Structure formats: C-alpha cells, structure tokens
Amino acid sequence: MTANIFIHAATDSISDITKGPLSGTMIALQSNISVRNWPTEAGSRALEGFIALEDATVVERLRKAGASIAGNLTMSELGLGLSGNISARAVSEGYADATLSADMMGEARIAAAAHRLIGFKPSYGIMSRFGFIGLIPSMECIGIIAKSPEVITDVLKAATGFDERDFSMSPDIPSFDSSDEIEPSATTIGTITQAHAFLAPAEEEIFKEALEALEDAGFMLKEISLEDFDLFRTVHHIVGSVEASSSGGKYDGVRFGHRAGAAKNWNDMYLKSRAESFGTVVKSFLFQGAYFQFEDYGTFEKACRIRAKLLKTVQTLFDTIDFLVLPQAVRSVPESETTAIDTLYDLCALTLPANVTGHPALCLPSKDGLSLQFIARHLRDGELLSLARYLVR
C-alpha cells in the first residue's frame, strides 16, 4: 500500500473495540462525520482547527456493533462535489472495508463508480445525520462505498435507525434481514428515454449491450419517458443553493473555525470571516442560493412545487416497475476548487434525481467507461441490496 492516506488515523488498542456483528470489519469516514476528539473540518476553512465534542450517531451505532474506526479522509469542501474525495480510494487501495461518504449530488455513488466499486445511497431518513456536517439537509444522505453489497448490508443494518436527536429522520426503518431472493421472471426494471441523451455515443452502446444482458438474464424491461427529467437538475440547483446558503449562516467565526483578523467590527468580522473561509465552488453556491432566497423568492417557491410534483411522477413509475435503472458515465474528473457550479451539475446529471426525491439509489460496476445505477421504492433499500447480490454473484 502506498502512504497513509488518513488526515486523522484511530489508535484505539484491540480492546477498546467492542465484539458484535462487525467485528473485524475497518470502516473509514470523511472528515465531516463527527468523532469525539477527532479533528472534524469537513474539508472546509471555515472549520479550520475543529475538533468534534461527541461521536455521530452513526459512530456510536457502528462502534457498538463491533467496527473499527479506521480514520478520517480528505475531501470536498463541505461534501459538494469530488475535489479532493479519496473515500473511494481509502477502500480500493485496502485501508478499509467501507466508506461513509456525503451524497449530496451523487457524489458517493460517482467515487464509487470511478473506482470500480459498489456506491450506495440511503433512502432518505433511515440514517440519522447526528453528528454529519453537511450542506444541502434535505437532499443529503450519508452514502456508503464497498467491495461487495453484503458489506453495505452489514453496515446499514447497525448504522440506521430511529435518532430522535435528527429530526428529518422517518418514522419507519427499512428492514433488512429479509432473505427473499430476487426472482428475474417477475422484476420489472425501467428504462427511462430522456437518461440516454447524456451519454456519448460509445458509452450509450455499452448501457443497451447491458439491458440487453438484463433480459438475458430474465428481467423484465420497461422503457418510460420521462419528459421532466431535466427539472431534476434545475430543482436541485435552486433549492440545493438556497439550503446551503441558509447553512452557510452558522460559519462566523465566533466560536469555532477560520475568524478574519483585522476587521473594524463584529460585522465587519463576519463578512471577512465567511469571505475568506469558502473555496470558490462552495461560495458561488452560496451566492446563487442568497440571490434565490433573497431577490427571487418566487423562483424557490416554484421549484419546490415542482420538486413535489416530480417525487409524485416517480412514485407512480414504481406503481408499474420494481426498479429503474440509469446510466452512470465513468469519465476523468476535470474537477479542482475553481470547477464551475455548471461543469459540477454536469457531472451529476444521471445522479441527482434520487437525491431530490429521497429514494434509495445503488451503482454496480458495468464495463469498462460505466456503471449501472439501480434505484428503487423509498424504504425499499433491502429490495435493492438484493438486487445487488444477484447481479455480482
């Protein structure tokens, strides 16, 4: 292996580790996931030197089940986009058997799909966020990177669960200790048309040879139009910025991260604080996310009608299918901290919907230049593990 790629390696002797079912097992975390005494900057100034008062829910829930903690990785500021996200990597190169990662735009799914690994997205609300430093609160979830499904079984069942402590978490947890075997025969997969347009031509041949081999193998195709599918983007882009400009507000300076010297004042001081704490993709997010929820309310207002329309057509897409299906394009990332919002959405096109609508979404290494991205019913995240299992057996 090459150098130690943790900000922050765990020193915990053999017996400070718990037995349970996933003793054996090495986790590691972005460094927006919260551990006690641990530095927690999420990749961020404006969390420069902070250091976590308390564990996460989800460190208290995989400790006690028996993991290893392994460390806490570099990444994006703030969990938005892929500069600088090595979760992916910290499990292919064998530091860990898993990765928590944020999954705000797909960005878990899309580090995995780069690594030729097994990315998983939550259903919205069975994770509990205690103790996560994220961005965008209702579209983001803490995603999961492996080798194989059967460890991201095994970490969703200890990790999720009811947090009266996050209070956007669903009354109803999925269960996952279902032994139903998927049966092709009676699958019904969709297809949507408008999906093949982000694709170049080569990579669109690759996505049909493997519907093709879907069939083969007994499933059942569907293909759906969906004539809105490009509202995903716009939704998530209006109402992401306007979430992440209101979260934005706790970074000050006062009591925690980067505080500007020199100013006059203490709004002077705020001003410079925030000014000199984000990079410039965080900041022109947050800047376009002030204008919406200060100079063009309307426009927010519409989106989010919107954004209940669209989870409404999905809902009903499961009415007549079990899963869909999407392509995810495994390109270089021309990402760095100057990466225009734009070429950022770009990248996530195929990505996003699941995180606007909540559902519980899972990429599967394909060939070579893409991966297959499943996604199914909210809450039915143990449906779609079993998917998983059948196709990488």
Contents of the next structure:
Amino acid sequence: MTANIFIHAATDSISDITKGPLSGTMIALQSNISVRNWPTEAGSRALEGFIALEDATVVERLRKAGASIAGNLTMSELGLGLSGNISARAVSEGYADATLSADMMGEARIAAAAHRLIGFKPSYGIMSRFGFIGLIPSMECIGIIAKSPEVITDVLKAATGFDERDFSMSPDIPSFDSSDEIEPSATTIGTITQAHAFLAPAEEEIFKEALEALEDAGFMLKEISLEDFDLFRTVHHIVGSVEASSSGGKYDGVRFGHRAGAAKNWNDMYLKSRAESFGTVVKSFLFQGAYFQFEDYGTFEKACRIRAKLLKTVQTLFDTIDFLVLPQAVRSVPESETTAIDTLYDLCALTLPANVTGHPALCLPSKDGLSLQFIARHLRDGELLSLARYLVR
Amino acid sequence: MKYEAVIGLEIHVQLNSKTKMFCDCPNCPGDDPNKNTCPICLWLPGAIPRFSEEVLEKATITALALNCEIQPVNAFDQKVYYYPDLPKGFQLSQFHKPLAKNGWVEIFDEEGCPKKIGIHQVHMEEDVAKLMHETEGRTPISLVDFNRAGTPLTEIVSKPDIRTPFEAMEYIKALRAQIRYAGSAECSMEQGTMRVDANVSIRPEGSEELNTKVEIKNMNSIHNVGDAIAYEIERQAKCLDTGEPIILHTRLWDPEKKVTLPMRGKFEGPCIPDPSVPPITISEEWLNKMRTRLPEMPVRKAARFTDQYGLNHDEASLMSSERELSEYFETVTKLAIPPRTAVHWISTQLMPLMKDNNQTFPNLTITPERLASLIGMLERDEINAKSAREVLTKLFSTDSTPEAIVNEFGFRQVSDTDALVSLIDSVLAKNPQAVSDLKAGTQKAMGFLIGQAMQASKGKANPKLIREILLKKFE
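Return the structure block for the form predicted together with the partner chain; the form predicted alone was the one displayed.
Following is the full complex, with the preceding chain placed first.
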C-alpha cells in the first residue's frame, strides 16, 4: 500500500532524462524536503497546508541527473524521532531505490539498520540544506537510505557540491569520482571501549565476532578509550535543543501553518497556535532548549565549548586510524512516534556523535541483525563508500 | 542636591544598500506593501539566509567613518522575541561578536570646547516588518508589510560619555555628518532611516557611580531627543529628591505632551549564535580596500580648506560640514572663483534660496558652472551685486544661463563713463539741496546721490563708477 507511507505520490514521477547517471533511479523524499507545488508539511501541524514555492537544491540536482522522484513520505514531526521507519520502508518495500531522509541524531542510519539497508549521513556541509526543513541547523543533514553502496554513491555524486544558496556549506567539497580500492592491510579501524556498554551481552558477542571478521579480512583494529563518550549525548541534547527552540521560532502560525482561532491577543495567538501545533516529542525538546536558553545560558555556552573539544578529540583520533566502527544493535524501533526524548536519545546514543562533530557516517548491515556504523574523516565520504563497497563484496 | 546625567545613545541607521541583508529583494521599504519579499525574507520553511557582501561593505564603511576598530571575525546571533513584525521569532543581530568596537566622534560642548564621545560598538542587524492596524468592518485587524523585514541596519552604541541634552544632540549631528559623508546611509530621523534610543541615569555631581538607567524611545527628531532627555533628567531628579526608587524600564516620549511615559517591559532573552549564517572573517586586504573607499572626512577636509584656500575656521567647517556642499564649493573654486567669494555666495545667497526652493545639493539645479559664471560676471563688474542676487533667484526657475538672463532682463551694468556722467548730471540738477550739502561736507549726501543715480539707472549702473565720478566732480 502506497497510501500509508506517501503523503504525496507523484503521478508523473518518471524522469524524461534517459541518459543521466540516475536515469531509472526512483527516489522518495521525506516531506521536509521541498518540491515545488507539493505539500511540504514536515510531519507537523505547524506547517499545515504549506506548499513549497521552490525545489530544494538536492531535488533540482537529482532531477537533472535523471532521477525520478516518487513522492514524499509521512514522517515524524520535523524529523525528530523514528516513527515507523517510513523512509526505510519505502526502499525495502520497493517504492524507491533510495530515500532522502533527515538525520539529526542518527534517524536515517537507524531506520536503515532496522530494515537491513545501508544508511548514510554525509559530512556536514557537502549537501545543500536549501529547501530542507529542519530543527537543528548545525547538526542535521539529509541522509540517504538504499540497498547498495553504489546507489548511495550515485545519489551523493549528483546531490552534493557547493550551492550559493547555502552559505553554511564547506568551501572545498571533494568530488566522489574516485572509487578508491580499499587495501585492508593498510587500513586501521578504531573501536571505542565505551561503546560496548550500550550493548546487551548477546549483542556484544555478535559485535566481537563482527570485529574478528574484519581482522580476518586483514584490517588492523585499534581499541581506543574515550572517557568522555557520554558527553556527545549531553552536548547534542543541550546544543540541539537550544538551536531547535531558537530557530524553531519561525513556526509561529503567522505566515503559514496552523493558527489557533479565538486568541485574545498576539501573545495568546502564539501560545495557543504552538500548543496546538507541536506534538509531545517536539514540545518537550523545545521546552528543554528554552530552559537552557533563558534560564541556564551558561550551561549552553559550556556545551558549545565541550562540542569544540569533542570535535578536536575525534579529529585527533583520525591521526592514527582511518575509520571508526561503532555497533548499531538490533533494536526494535517503535512503530509509533517515540513519546519521550530520553528514549530517543537512548536509541541514538551511538549515532549522534557524528551529528555533533559533522563527520560522515554509514550504517552497514552485518551479522544477525547487527549493523556496523563506520565513521570516516571529515569530507572523506568517498573513502567511507569505498569501504562499504569492499565490505559488501 | 545637584545631579549630573549619564547618557548613552543607541542609534539605528538604515544602510542604503541596493538589496536586503540576507536576500536579493530591493531595499525599498516604502514600496507597495509586500512587493519586496521572497521566501528568505518571509522566512518560509527551507529558506536559508545568504549574507550580502554589499551590506558588509556599507556597514564597515560606516564603522570606519566613526573611527572604530573593525573586528577580525564578526558573527550573527538569534535575538529571540515573539512579535508579528518579526517573521521568524528571532532577529538576526550581532551580540557576541560585533562588527566593530571602540570608535569615537568629536563634538563641541556648550562652552565650545571639543569633546570626544566614545562609541562602544557598531554591529549589524536586520530590520523588522511593519505592522498596520486597520479595521475590517468593525473588527480591528493587524496587517503585516514585510517590505522592511530583513533590510539592513547598523546599530551604533555610544559609551555613556554624554552629560547633557545639548551634547546628545551634537553627538547625533556629528555622527550623522560622518555617516552621510561616508555615503552609506541617509540618516534622516524624520523619515525613520535613523532611530535614536537614549539611556539616561543621573548621579550626584562629582560622583563616579553608574546608577539604574531608564531607556527612552520614540523620538523622531534631534530636538525631540534633546527635549526627552531634558525631561527625563528632571523626572529622575524629582524621584531621587522625593526618595522614589528608579527602576530599569523603557519609557516612550510623547511629542505632543512633551513627557516620557512608561511602556510595558519587553521580554528579551539571551542571544544564541545563529547556526545558518557562518561567522564572517575580515581580511586585512579587504579592510584596506574599504579604507580606500572612505572619503576625506570633515575634520581633515576643513583643515585642508584652511591651508589650501585660506578660509577661516568657521568658513572651513561650514564648507566641509556636508559632503555634497564641500564638493560643490571645491568645484566652484576650480572654475576660477576666489574661494572666499565662493564661500560668501554659497552660504549667504545660494543656501537660503535652496531652502526656499526646496532643493538640496543632490537635486540642485544651480550647477557649480552656473553659479561660477554668475559670480564671474560680478567679479568682472559686468553686473552689480544687487543684479547678481536677482539673477540667482531667476536661475532657480529657468534653464537659461546667467548670461542669457542678464541680457534678457537688461541687468548688464552701465559702466560707460559718458553715459553715467550725463545721468549723474541730471540727478544733480534735480537735487540741489543734496549738492549743497555735499559741498558743505555732509557725507550722507554722497550716499543719497549715489542711491538716486542707481535708481535713475534702474539699478544697472556700476555704483563704484558713480562714486568715482561724483568724487571727481566735487574734488
């Protein structure tokens, strides 16, 4: 049934471009990626009735490369949460070859893992965010979910590159033309001691076996202890929620979206409209952000400083390793919307570090339902995909 | 008790860039409502602000004109408040990392002594939309015009160096002259392109303490600023004298009643760094390019006018007070007009007539060439001063050259001695009493006879020649 996963299913989705690199590739979008004249509500009543005026840069580029856009999908509100893994289902159920899906704390990667697909989060700043409707500007990316590394590579090649409409992009974006061969004996993969604590004993066993398999393939493994691993979550929670609370001010019901009737005055209009628009998860996230912003700003500033330190730490790690590997355990991702922010953070504890630091990350299905999440150096998305191609073979 | 006021001003200046601050929409707030809007300045979902380099240039030149230190990195913050004139729940402003710091402008205080007023910082921020309150039938409705939303402002925050309403007004004038010189903004309080808020506190004279300040808004002329501050100083003094505490709040100036009235406190949270507009790094090379674009500023120009043209202090500072005026003056002198003559004609004749004709230097129809050719005729005694003034008046209402007007209306001065001698003879014949007075040595009679001769010539005679002829006759 397409009805329950698509909000807008394109009727004329097949591209006319028959010789582009993505000709014949069907791509589904989350409904927070703008397509001109399509309802683009990002799963929120705060955008009720909003019809995008322009194509997102990625949509424009994918179409130019010959991709067919299948439609846009139902999603959790403003991309926060994992409700139903619709974006992964669209691929696993055959509606699309790839999905573009928001990744704020690992949602795209986790959804992919749950459906035994490959989930990819690009380096921050290589894919234009113009036309992408989000919540945490400094952490969110458009992720890609697909069955093979090749599809992800093709989509990435077409979609990335500097866009003068997004000033926050990286100034030097590499092209992904080179399909470097991975030489395992010259490749060091780091593991993080503290990550094991997030696994149940059985899961840990499977993870250890997966690591052994990597060693058997000739990769060098290096175990690293990161005492402050928990800080990734804390920093994400504080900085992310403050950004969401502040940047989310634009969802006010004045120019678009739901506006409450019968308000006494402006203030009342804002309060009522926002109260009626947002769901529980977004609301509690915004509340938490507002708390730090207005009541405990010093903690927000500290979190920003710690974020900079964490970034340095990770950059330093890559002096001695080529990739990091973290386990993505088999977790039943809730079918309905997650209702507690803490549950969401529990689920995303191992994926959110890449959002905090902006590194590229890829979840690859491994044994017995386990996925391995690989993280590469910033802007070395190509190497990460080469590794995935090697491991899939 | 005698009190002293401590005054700081926060001045918002609308930059005259072609586009808005974060999109390509025209920077024309006065156009038909909502004509100049796009998804970015309406902050529709998915839009990303794109900072305009032209705005950065204009803001930097403004800060340089105020002798500020441009910071190597500046960045935008989200200043959060909810109001329908603010389309996204926060205003992009610079709080943590302003564009520039530590500037100053020089003023002359009540005693005429020079005094430097420090500038704490200059930063950039976007303007908000305009609300229009109307009624639909009987229901009051509020409409939003987003033309102004996202247009560029610089906010200039002074140090609390100002002590009197007079100094505050002088500071605004000096700052306005500097910025207009730099050409980055129009700075009209009346038209809203310059908005001034004042922070006022008082303390016992001679003390160094800084007391609770009160913010005053809603002054729409420089005089209003002076009046509002004067009122507020007196109000606070009364409070202190009667033991009433002064509370940090905002008051609005009521120009009709000439009082400040308390307004409801505005909720203001701290600013968080904006994650979508990356920090802006200023290179020394770029900054040097901006420095070369800064024109010669008034103080230096006045000094040069004194050296180069021999103007006295007042003349030099008047001729350099406005950029267009100074350029006009220099063009006239380059057309072979003696500099002090040019000053005299521009300040005592041209400028009052400009005011009468509602003209300013940018739209002045009396080009430097027209004025120079008029003064040239006067210098060559082809016309007299009175005629020259009349010709100047006529120049405002015609495209003709001064020469053409002089010929058309017969202003050319009669300098033909023979013609004048016979004219004077007939005047003398008609005024025997004056002649005998003059013979008796009454100097007043000379003036009277010259006047009579001028009248007989219908103002066209050269008065110098008349005097010479008369003197010869009565030697």
